Amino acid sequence: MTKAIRRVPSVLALSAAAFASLSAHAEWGNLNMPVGVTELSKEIHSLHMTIFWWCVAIGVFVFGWMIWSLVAFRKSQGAKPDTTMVHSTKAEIIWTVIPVGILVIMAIPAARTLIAIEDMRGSEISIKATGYQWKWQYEYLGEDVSFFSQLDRQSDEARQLKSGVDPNSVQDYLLNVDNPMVVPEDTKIRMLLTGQDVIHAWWVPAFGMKKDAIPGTINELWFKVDAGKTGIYRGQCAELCGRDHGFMPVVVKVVTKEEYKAWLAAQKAAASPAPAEAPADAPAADAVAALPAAPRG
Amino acid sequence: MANSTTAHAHDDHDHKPHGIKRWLYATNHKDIGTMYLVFACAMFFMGGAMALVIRAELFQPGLQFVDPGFFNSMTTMHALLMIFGAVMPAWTGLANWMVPMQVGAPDMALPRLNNFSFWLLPFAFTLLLLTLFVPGGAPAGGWTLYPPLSLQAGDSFPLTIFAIHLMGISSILGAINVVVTILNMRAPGMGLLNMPLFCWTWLITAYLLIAVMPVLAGAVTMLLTDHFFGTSFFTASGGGDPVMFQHIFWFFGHPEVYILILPAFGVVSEIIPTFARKPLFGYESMVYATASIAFLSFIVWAHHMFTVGMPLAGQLFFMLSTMLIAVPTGVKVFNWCATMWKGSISFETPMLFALAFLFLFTLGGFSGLMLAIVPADFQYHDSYFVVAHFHYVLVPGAVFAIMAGVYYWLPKWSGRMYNEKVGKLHFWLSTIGVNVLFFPQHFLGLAGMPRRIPDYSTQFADWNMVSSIGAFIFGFSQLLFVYVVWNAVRSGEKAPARPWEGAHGLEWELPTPAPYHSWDTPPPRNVITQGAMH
Amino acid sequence: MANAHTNDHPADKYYVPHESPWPIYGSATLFVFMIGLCGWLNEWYGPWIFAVGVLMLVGLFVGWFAVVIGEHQRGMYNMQVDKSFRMGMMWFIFSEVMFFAAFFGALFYARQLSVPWIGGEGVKFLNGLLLWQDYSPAWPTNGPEALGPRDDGSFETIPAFGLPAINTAILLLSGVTITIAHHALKEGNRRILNIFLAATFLLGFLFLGLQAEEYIHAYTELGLTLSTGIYGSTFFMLTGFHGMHVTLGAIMLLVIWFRTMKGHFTPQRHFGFEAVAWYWHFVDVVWLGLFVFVYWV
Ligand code: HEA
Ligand code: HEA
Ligand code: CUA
Ligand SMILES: [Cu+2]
């Protein structure tokens, strides 16, 4: 089943590209859920197929059951009104049962996914984010190494008030940071996510991940790269913070974990000749990445 | 009750009050319903004007006219005022017009309370629109309010919360109205199992609108302190939690949700039944599903939080409830396609719109259940899915079954038939336009297009523009919708008592136009076991 | 149900008022209020719109009710206005108990989860290794942060045992009196009526009395303001909105003491006293609430 779930936005894009032969970049392809680079967002993505596919079910039954109804009993057919149906407990029966049960096969493999996206046992890294108005800052636990990430030059003049910049001339317009959050492939990272100022949300969909940073308080939540899928991932606040809340993205780089040491290493080396700015929580922070997960409750 | 004759002089009958006076001191249920209406739509045209800045400025990437806060104002502003100042008030418009008539009643139970609750809205909303000009703009943090960003709004705080103070004010004071109309006024002989479904589903929302309007007064009331008085309800370096005020606002927003549509329920029950010749079918479990959605909004609110991060127990049981509400939902949509089977169906412009609710509002109820499902909401949460589903439930819901309740009652309270011709291309286009604008934005959604945002990455531009077209089409189609009404009031047909062939219920037993008050005196018994035949 | 199915008595009809001025001139009055109010917070002008609202709201109440006593005494309501009355004022009740409901629902969410949460108890054990390491969490508090007005972020509660305790007394003393008040007046005994009813609002304004004499307390001697983090903010919500219903019921008790001595009410029909009475009691069960879980445990 999943290959023809696979087709089916690529054939509706087809229809759609069909009549759509006016624009010139098409990218009316952009019909489903991507499906994702990490073992979450798949399992997040064939339950979204799976609910859709149920959805598509009972609609075929209600919508066909509507139009058989009133394409078989028009009026103008000379159609009889059958004014004694008014009632029928064993059709009422019917109908709260099935939908009961098919709620319960829905809700099954939804509770099992649900508990592993909050399972952070055995994380590897341990990454904060913090979210300002309007820019990220990431702080690798136990490493000594953070950083801001910000909407990248281009996109900013770009995206000005009648900046007079066509957005299609700014390569991955308002999905593009100076400094992209850097990971390795094949690991478990932990999000800790908080706020600064007001609520914002980290977004990546890739990774079938969004969660509230929310200040005064830390979120999380965790992802793991699929090996091989090394490249750059991109998302956005999903949580409105004011006035630029459209242009503060997520930009993940997620490369190997020899290419991430390497990273690590030079991030190190540019931060040590300023130590002062050691955050005053490091000590918290070791703790924290040495620490197993708490008991979800 | 000595002195009779004092009560008597207030009894004449069509003594119908003129000029300005009649409706500035109206106590009136048909002149006050007639002044709900009127001021609903007023707001629905402002409501759906901010929305055209926001399509157009969505019409394709890149900033073209408007600043990214002022953008956020009007989405601010667009949910306010289409919400509370549309659809609640249209609500409370047909309820005034058609409850008396439908129960048997005189009027409603408490007329002058009745005017002061349309009163308010006028001056609750022109506080709200004067946030458009003080300094700092508008209120920008969505209609949701959440904290700390809408505390850090300009002048416009005080304003913004105080009108809603007015607007929760108003609504407790017209569901009184409403409740009491109910219990109290159906003539003798009308068991509240003959009522009309539309009196139940109003006498079920109006139980939610006393039950949470009042917790949406004490939401905003935190705000007001936590922003002018030091207290820190929301704030988490003095004990509170940004997230508190989250659950206390949704403990009010998802009834909310069903407040706006269990009235369209109502109207939707009473059309299908007329235009397919044929009694509602399953009359009763209509009133317990209706019952037990009302019932379920109460413990489903957290699902518009799966992201603040709740323990997992938490998540599993707003998941679970949630999803339960489908059961009742579901109950509706079936006994509404039963009504349909053996009928004999025609397809006037009141029952167009009932038939497009029936398959719009179950689509915009499918992506409800797929946003019900934690793990996927992950991902739709905050997205143009969101955005997509609720204006499904929204528009060709809720709008939808207001604009059917007008096409079918129009007849009987101005006595004028509507041009049918127009009525059906109003119907054509905004059903064509409202698909064109909202379909869109599921795939918009799930490419992962976030809502709130002025504007947005080149990857997104097509189905933009796809639905700020169908937004210009939907918009302006619904002038048709004032043409027809007006031109139906001022120079329609005749309208016969009984309008539709298949029409039940007490309203059709009064001639035509409605006299000025209702029942004078009630029904006879065998008009209501006739009336109310299901 | 009284119903009015004839025209021959014109006295059993509903009544349905025609124009009153009264609706919209209430509605000018709040909107004159609040903008007052806003005008006033945000600094515009002074107080002086907010106090013409005050002094237009005393016009409404004295206005508005004196054309319904009037109505009332001329007998033009029969029971099923009566009825109506009844019905309206208990759902008015409800409403009210559902804005309580908010600030209750408030304390109890600070002081269950938000307060342990922010402490770093269960699940979101991060927040004490991150952001607030020095903070125990325990009721009452004012936040990690120790809002108030002391330097040293200390304050003081109000023990449930001294004045509250004695306030509780006389609440649910002045149920009692209002209630032999309420029988008395059904067996047409109008001087006892008179007397306890005078008692009553003794009791009201004593009960304010004392609570004002708390807070004048609690602000200059226990450090526990509005601004005394989630402690002072619950505190004072609760027990400030429940002193404003204590004054408005008095105030209400007030004026149907003034009609009684008048000699209005009969033994059959006092829908205002009784609405009064109904206001009292509930202003009188909220304070148990309040007394037990604001002030006791
Ligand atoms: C009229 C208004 C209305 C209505 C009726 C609904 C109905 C429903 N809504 Fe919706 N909703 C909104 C208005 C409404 N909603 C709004 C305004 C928001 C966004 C607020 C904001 O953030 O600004 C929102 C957001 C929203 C969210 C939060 C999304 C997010 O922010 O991440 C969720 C999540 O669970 C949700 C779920 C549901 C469900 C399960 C229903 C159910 O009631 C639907 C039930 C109906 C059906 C399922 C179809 C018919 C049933 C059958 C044919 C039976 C058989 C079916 C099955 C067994 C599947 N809604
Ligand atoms: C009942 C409620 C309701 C209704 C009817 C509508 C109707 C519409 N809504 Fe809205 N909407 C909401 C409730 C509603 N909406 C809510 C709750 C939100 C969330 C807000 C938030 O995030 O906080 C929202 C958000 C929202 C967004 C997302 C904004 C964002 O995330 O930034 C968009 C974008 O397309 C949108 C569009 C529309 C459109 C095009 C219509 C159309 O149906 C409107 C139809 C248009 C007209 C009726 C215009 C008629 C005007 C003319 C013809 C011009 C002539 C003018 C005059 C004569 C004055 N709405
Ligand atoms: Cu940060 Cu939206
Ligand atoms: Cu909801």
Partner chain sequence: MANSTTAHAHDDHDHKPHGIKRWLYATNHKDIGTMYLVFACAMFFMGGAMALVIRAELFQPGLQFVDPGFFNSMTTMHALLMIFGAVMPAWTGLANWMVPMQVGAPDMALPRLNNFSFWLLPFAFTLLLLTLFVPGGAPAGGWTLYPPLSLQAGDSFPLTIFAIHLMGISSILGAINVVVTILNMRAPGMGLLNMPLFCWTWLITAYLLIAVMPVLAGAVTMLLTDHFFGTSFFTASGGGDPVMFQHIFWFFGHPEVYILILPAFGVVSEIIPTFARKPLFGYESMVYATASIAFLSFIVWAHHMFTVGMPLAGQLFFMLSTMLIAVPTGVKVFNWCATMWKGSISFETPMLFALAFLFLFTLGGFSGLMLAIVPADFQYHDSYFVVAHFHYVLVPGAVFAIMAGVYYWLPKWSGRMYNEKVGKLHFWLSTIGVNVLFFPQHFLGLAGMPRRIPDYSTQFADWNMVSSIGAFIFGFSQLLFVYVVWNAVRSGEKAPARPWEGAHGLEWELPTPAPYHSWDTPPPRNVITQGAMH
The other form holds:
Amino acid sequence: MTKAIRRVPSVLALSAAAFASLSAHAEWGNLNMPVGVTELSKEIHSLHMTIFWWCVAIGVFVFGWMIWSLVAFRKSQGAKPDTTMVHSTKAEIIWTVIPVGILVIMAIPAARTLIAIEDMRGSEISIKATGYQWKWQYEYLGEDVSFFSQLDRQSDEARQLKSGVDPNSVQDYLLNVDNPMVVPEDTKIRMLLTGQDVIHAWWVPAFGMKKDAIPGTINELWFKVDAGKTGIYRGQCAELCGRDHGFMPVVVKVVTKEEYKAWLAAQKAAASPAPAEAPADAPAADAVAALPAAPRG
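Counterpart to the form predicted together with its partner chain, namely the form predicted alone:
We keep it simple here and write out only the one chain, dropping partners and molecules.
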């Protein structure tokens, strides 16, 4: 018994050391919802933290009162249950009014955020995203620019059975594509989402938004990346859509407005057909125009 008691401090010390080591190496920042780089993501994060701290306060109050009651009125202290109190209208009113008041207080900012999420007014660019098994098609409405975006070649090769390629050697494994969607910073982007075959979901965590892409239906979402937050933002299809669901990333490249205009012009130039060249032996246009008209009749 004495030896067992002596071992307790050492066991506790080892457990504490292991926990400290785990804490040092774990990415604790990933446990919470990310703040994001868009207006909506910040508003959603603020709402999330507000509701979280409300729940923490309620939990501390309820469990604190419960623990205090168990300790202060335990049988060993001579406490006896009151069997005469079987009903209290006042207590029922209190435990009904207080939760209703708390829910109303929570509902006001939640409703404000939900309204903002669905407010598509003032959109500057509209992009239609169509989910396929297992890729995305992006169409820039009104710009005649359209392309497919699918898993990049390096990740696709590494994921093959017996490929001999170490996935750890591939940068952004399963999170990179051949053609990312390109949008400008500080611009309200309206996304129109649909599916070609089955239900998919377009999701970029840093934008704070996710919507299903359903065949035969158009869903909408919007985002506006803050100025100065250019870069690559990655996401995935968030709806189980078949065998290669895990190989359907979403990649958005945010650039400056000037860079976006240049990229858009390059896309249009690449998509427009080159003018056909006249045969070498064909007469020049001026010479043809100078020929006399054929007589009528």
